[in-house]
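First comes one chain, alone, set out as structure tokens in the form predicted alone.
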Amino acid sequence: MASKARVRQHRNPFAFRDPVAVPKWGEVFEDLERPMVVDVGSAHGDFLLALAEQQPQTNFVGLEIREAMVDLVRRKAERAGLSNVHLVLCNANFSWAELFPPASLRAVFVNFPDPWFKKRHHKRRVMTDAFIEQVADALEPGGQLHFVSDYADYALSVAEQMLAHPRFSNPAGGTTPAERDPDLPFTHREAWHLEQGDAIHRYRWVLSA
């Protein structure tokens, strides 16, 4: 029997700099049209790939920046029949702008990224201030930014960061967490820690109009 495919959990973002292959939108989705949703970080794709069957109407980009991932996503994907969803092979802090022009984006959802929780690898995090003001740039007015984290420390920094943010309000109000949205799936790794009943911080900005 042929041995399973390791699939290294961490990628160093610094490490992983390769330019990405822009996809022609108008050729990927059937209608352009249609609202676009952005999935930073899909894995193994449990969270975009049912909420791209949730909402048949709705475009759904996933990003990732390990390729065996990104493989095997686009596997399920085909499998399910689903032509509303698109897997980018990509660092999202290098590669955003050239995918996403201005206001093209209906919401944002970066579930569990990686904290790296040595101090002298908080530059590796996604949720870097250039980060998010590129986000700003590709939500249209009234999109919205989801972040989730099972990590308190990081969840509340990251809250700190569009606190200050001049173009993004909380609708929960200040640095308080959002409830959870029950019509959004679950990702794979909140699965996992909805069993052995850790904490989870999610929050939610609306971009302002």
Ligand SMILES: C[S@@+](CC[C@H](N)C(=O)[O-])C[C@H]1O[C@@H](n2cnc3c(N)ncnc32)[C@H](O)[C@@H]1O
The other form holds:
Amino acid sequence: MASKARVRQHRNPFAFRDPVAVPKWGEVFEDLERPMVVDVGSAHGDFLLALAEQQPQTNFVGLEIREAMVDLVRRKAERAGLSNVHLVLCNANFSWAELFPPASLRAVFVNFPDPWFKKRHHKRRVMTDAFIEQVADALEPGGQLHFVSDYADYALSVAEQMLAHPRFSNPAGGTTPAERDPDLPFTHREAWHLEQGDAIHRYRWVLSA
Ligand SMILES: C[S@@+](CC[C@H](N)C(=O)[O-])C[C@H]1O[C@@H](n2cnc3c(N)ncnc32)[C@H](O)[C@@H]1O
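Moving from the form predicted alone, what structure would you give for the form predicted in complex with this ligand?
In what comes next, the whole complex appears, and the chain from above leads the way.
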């Protein structure tokens, strides 16, 4: 009987620093003139694939540190015939600068990143100052960084980091969360949290032109 491989729930980002296979974007996507959008920690791909289907004129990239999830979403994208999605196995923190040239991205989504609850594990969180700086470099002027978390403390600490950032602004003002954009698909995590009735903290920042 075929056994289902167990997919790890978490991968310590400090333990994964393999060199990334940097895609040749011009070969991966049919048209590089189209906007490019990145989903950091794309996991099951619900959000990424739904968005790719909704917006066939945009190129979507999913970054994921767990290989089984990368393989799974690649298969799903192939089955769905989506040619505007590409998955990259990587540690987003470690490989970002190699992957994306300056001012090349229209938007970046960080949906429900692992909160790493214990204080001594906070350094494993994806939203480090260095990462935010790299995202700022990769976004085009007016590009957007979206962040969603069910963990209030994490969300607030990121909102404060972003408030202090000279190149990003929050259209909602200060550390005020954003409304849910009804055009965005639900992520796997989001659907689960909504079912549980959990509070969800959303933010959107815009890179100054
Ligand atoms: C809690 S899940 C959320 C998944 C999805 N975004 C959602 O909202 O349903 C966080 C995902 O980020 C991935 N991840 C964590 N750290 C990462 C990193 N440094 N680089 C790339 N992916 C990472 C995890 O493997 C996991 O799939």
